[in-house]
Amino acid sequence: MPESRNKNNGQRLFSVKDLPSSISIDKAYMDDEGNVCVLFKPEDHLSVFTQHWLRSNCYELNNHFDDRSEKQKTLWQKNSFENGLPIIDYDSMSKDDTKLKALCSLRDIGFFVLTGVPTVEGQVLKVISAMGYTRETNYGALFEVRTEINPNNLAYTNLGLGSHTDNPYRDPVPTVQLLHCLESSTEGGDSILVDGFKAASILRDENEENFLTLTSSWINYRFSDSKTDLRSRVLMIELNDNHEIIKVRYNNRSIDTINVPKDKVRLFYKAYRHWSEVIERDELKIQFKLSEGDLMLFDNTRVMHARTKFSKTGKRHLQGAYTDLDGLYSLLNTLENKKND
């Protein structure tokens, strides 16, 4: 009813505490047009619902809503992409058809790839703007991703990187990444993707006494360097109250000393040695090079990312930027919407 919200913004104007414990239903009926009307006792509250909606939000005639878990996406594998990536011409991103693919693509199979970004330092800052908020971290708002001397991470050097996901060892972890190509004239260095939810599915099939270890498991992840110390407690592979995979985390570099109760050693280390082989398995990669003024950006709670080593010889540079899931869906809920109306 108008008087249970507020007229501007529909948020309820009252809390579920304010409500007589002893309330009942008086009598349902239907208006004339067609909507149900319920009287509550003892207060004569008077709720007025469409039949549609009473539908759409019957919990036993609809799936629940989670648009992070597994059954709501596309799983895919190497062989997924005969007919290409999802590439996208990043001047008709300006235009909302085609942002709206871009996040459909984020969403239902967790990555696409921009071509034809500026290959200016901190334009990839300008493409989070266009979309969501950056996510600030102790690299910055921005992160180079070329050889350093003395790096404080591997991703600093010319060496390939196993399949992983970034910042595990932060609680909430940063849920989108980018990397924008702005110089690109080495051997090697390709980049790889992998659905972390299709290996963790894959996971569950072969061995699910292995993938229920990985889903109780609290286990430490850590960073640390002379100017930061990050540590979080998580799971590997985090499932909703539907038993459905909702985020994986992976990251063999930064993973801290395993702390389970003794009786659950033999068996973590058998779960994780089984998933740490299925995420590395090459009919699960798909593997290609960034070429300058390209862009990937993806799910860093799904997708898990890699790369060949690289040559010494020639120029390597990488600008990278976390966003977050949240901001880029409600722009994507919202161009749904718009459609649709």
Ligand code: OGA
Given for the second form:
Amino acid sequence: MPESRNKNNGQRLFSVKDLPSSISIDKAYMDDEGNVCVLFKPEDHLSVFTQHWLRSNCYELNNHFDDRSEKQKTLWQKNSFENGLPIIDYDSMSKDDTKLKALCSLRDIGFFVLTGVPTVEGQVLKVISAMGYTRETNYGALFEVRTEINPNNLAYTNLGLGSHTDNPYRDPVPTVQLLHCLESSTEGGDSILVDGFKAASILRDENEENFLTLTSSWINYRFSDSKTDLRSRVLMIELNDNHEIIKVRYNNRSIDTINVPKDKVRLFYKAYRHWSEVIERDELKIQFKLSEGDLMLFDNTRVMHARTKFSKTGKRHLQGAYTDLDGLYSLLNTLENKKND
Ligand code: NM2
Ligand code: OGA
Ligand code: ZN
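Write the structure block of the form predicted in complex with the ligand for the protein whose form predicted on its own appears above.
Complete assembly follows, chain above in first position.
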């Protein structure tokens, strides 16, 4: 371990300002093991790189790490699932291999469905704690999705809900959502998922100007009830430094007064209307009905969810909760590291 890092945890011990501003390479050579050694002056500091590391970090290759980018994902639409949805048996989640498979599905496709999850109240929190940490919000550590009298949110009615991401009025947004079905005996109440990255990429293909508008117009979202007033000013489609899609936020129930420069208002509505029309296309939607013991988990920065309206007869009860991608990806990475060791 080089002296510039802590021997135990590998964390860097110096700050950039500790480097001499006149730093330059004195010599570079290959050692007996094929490592590239670089001697820096004026400090005579020796850095040793493997060839593999240097290659994979080469600036020109532009293959920087970004596990949120569209480039790292498999975009999908309805007909991508002719061989079935990513469904995993809950019992097998105690095995590392199955956990890894589920987490890869979350990273690459944006969701997975567990079957056979015990229909016990609070189980959704146990599912989270086996993989990461609960993200508690004003809705609680977990929330009951069922019909209520005088609900503070339309989710708690029997109305259909259009495709949306949850909590765009919160910044940062909860990046993963789970919905666990405890009871399902109503007519209707089907679940719908749409790949928001796919929808945004279709918008880009069909009309670049509209795409540019939604990736550069900051808009306000808001949720308020008697105890809460959450507000955000964010983008509907967010890009990284390489112009790749990394995040979508879309929830028609919670858009606040649009506040964009006055010469941009028409352009904004043109783009917003176009995108909402893309999102509602049948060929983008997968539709299925959650049965008792099913749990769906999805990337709330990418995958939009919706539900069809349901009958007043029968019962429909889901328990929902949020967690975050950082913790889940951390587990994915450690499981992958273990496998490659
Ligand atoms: N609930 C289900 O983000 C939203 O307002 C959608 C969220 C109430 C926690 C519903
Ligand atoms: C939600 C939601 C969908 C459903 O709770 O955020 O969108 O199937 N619910 O009830
Ligand atoms: Zn929702």
